[in-house]
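As structure tokens, one chain now follows by itself in the form predicted on its own.
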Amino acid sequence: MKKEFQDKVVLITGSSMGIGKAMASHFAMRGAKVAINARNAEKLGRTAKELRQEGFEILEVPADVSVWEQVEGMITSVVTHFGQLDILINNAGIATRGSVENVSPEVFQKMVNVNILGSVFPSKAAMPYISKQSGSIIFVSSIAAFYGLPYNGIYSSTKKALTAFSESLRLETKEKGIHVGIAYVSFTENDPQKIILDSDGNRIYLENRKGIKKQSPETVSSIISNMVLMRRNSVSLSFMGKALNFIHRIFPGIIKMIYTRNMATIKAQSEGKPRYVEAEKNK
């Protein structure tokens, strides 16, 4: 594999396992020394080791990203080790199920605060030296965002905010040369440990759909790694999201017409019969 990266320095938010921690050993294998995060500091350094024992040259910082004094020490701390910062892939978050109305107070808060304010934060921090090597600023969204999922309504809320944030930043950056991209991720093979939460904010695993065509975590890091290479302001990931973004921009009404027919299919996946982490159900 050639080393378009070698000498670059990524930082890879939520990257203890997924896409993350996929997207953390291809962009090593391209070259570049990588950081990676993860609220989970046991779990986090298990992947630095996995990743090290490949031969690849990995810092692992913790941190909750939806913290602003966590962000400005991870920030400094990959700062300091490897002396610059040129890409940051905002790709932390969580996801949940269930209707607006079922869906308690704390959990919206909780969504809002990993998967906005979980980018808003580290691009703020990293802005300064990300500028110096004219590098990327990078936020993973989902198709999801293109229209709102029903049963899905504060997920894909917050996607959708990060189409406006980064439109913003990208406006505001322009003459300091920073590059912002976003990403549409579409159906990806979940790791089976993959964890969200229910109504109420108990942690489940979540469940493998079946009959859905799904896209590798090694795909979705080769074509983010390539917008970072291109400098693509977007791009949505899939034949699936490239057709739901058409649709959505130029005939809004069909999508809202093909939920609308698989309300029953959609309520009844967003219910299902959740495993729990830990026995949750029970505390």
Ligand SMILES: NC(=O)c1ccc[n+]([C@@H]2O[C@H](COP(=O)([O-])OP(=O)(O)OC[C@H]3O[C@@H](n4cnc5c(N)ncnc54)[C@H](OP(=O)(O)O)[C@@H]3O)[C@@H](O)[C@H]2O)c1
Given for the second form:
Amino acid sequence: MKKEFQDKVVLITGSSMGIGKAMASHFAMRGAKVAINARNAEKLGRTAKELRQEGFEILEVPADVSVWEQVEGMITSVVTHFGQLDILINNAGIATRGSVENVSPEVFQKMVNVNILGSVFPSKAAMPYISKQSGSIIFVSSIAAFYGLPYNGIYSSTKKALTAFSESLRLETKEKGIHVGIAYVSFTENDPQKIILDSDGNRIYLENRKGIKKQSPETVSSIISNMVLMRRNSVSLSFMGKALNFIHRIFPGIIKMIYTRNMATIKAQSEGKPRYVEAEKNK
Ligand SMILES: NC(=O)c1ccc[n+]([C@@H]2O[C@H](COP(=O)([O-])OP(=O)(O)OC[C@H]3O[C@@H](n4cnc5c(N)ncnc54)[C@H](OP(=O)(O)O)[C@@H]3O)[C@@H](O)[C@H]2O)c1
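Given the form predicted on its own above, produce the structure of the same protein in the form predicted in complex with the named molecule.
First the chain shown before, then all remaining chains and molecules of the complex.
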């Protein structure tokens, strides 16, 4: 594989598993030094060890991206260790399920904290360093951002908020030479250990979503890394993602009709029998 990211330092938030971990491996394979992040330090350490065994240069920076002081500490650690920061991938994100009527206020709050502020804070803290390198800030959004998905209202809203934030940031940082990109990720094969929140904030495993065509985390990583290389503003993943992006802008009524026709299926998926991780709330 070509080493297009040789001498570049990449920080990927939420990278102890799933798409973030795949991106860490992908950027490292293409020559980057990679800082990985998550809240659970033990699990992050295991991921770092695995990636180092592949011969990659990896730094682990445990932090909660929704807490400003921890984010400042994370960015300082990366810059102190590597001497620079070129690319920030705001990947950390959480999901919940349930109707607006059922989801608790605490879960709404947590979704906003992690999915919006958890991308806003790292971007703000990293900006001075990324500007020095004329580097990139990338937001990992979702095709759920195009049109409010029923029974996933707060998830859709937080991902849609990233669209507006990335637009503002792109205009504000043009003179500073920062590239700002947003990736609308489609259904992706999830880690078997992927955890989401139920409507009360209990941690439950996300069951394998059957009957849906999914992309591999490796494909997602390749598309996002190419977006960085080509300094593209936005990319929609998968054929369905591209079609949804086009249709929602020109004929939003069609998306509304598709969702309305499939309400029963979407509702049933959001109410599937939960498999609890532990009896703790709001971790
Ligand atoms: N999977 C899909 O089908 C899909 C589709 C569209 C968009 N996306 C987006 O792609 C991104 C990655 O999704 P994924 O499915 O790969 O996620 P995942 O497997 O659930 O992994 C989430 C990662 O984020 C970390 N994390 C969670 N909260 C955090 C916080 N407050 N601070 C720091 N790290 C945190 C987790 O570790 P800790 O729990 O230890 O913190 C974990 O490493 C998300 O933004 C998601 O919304 C995913």
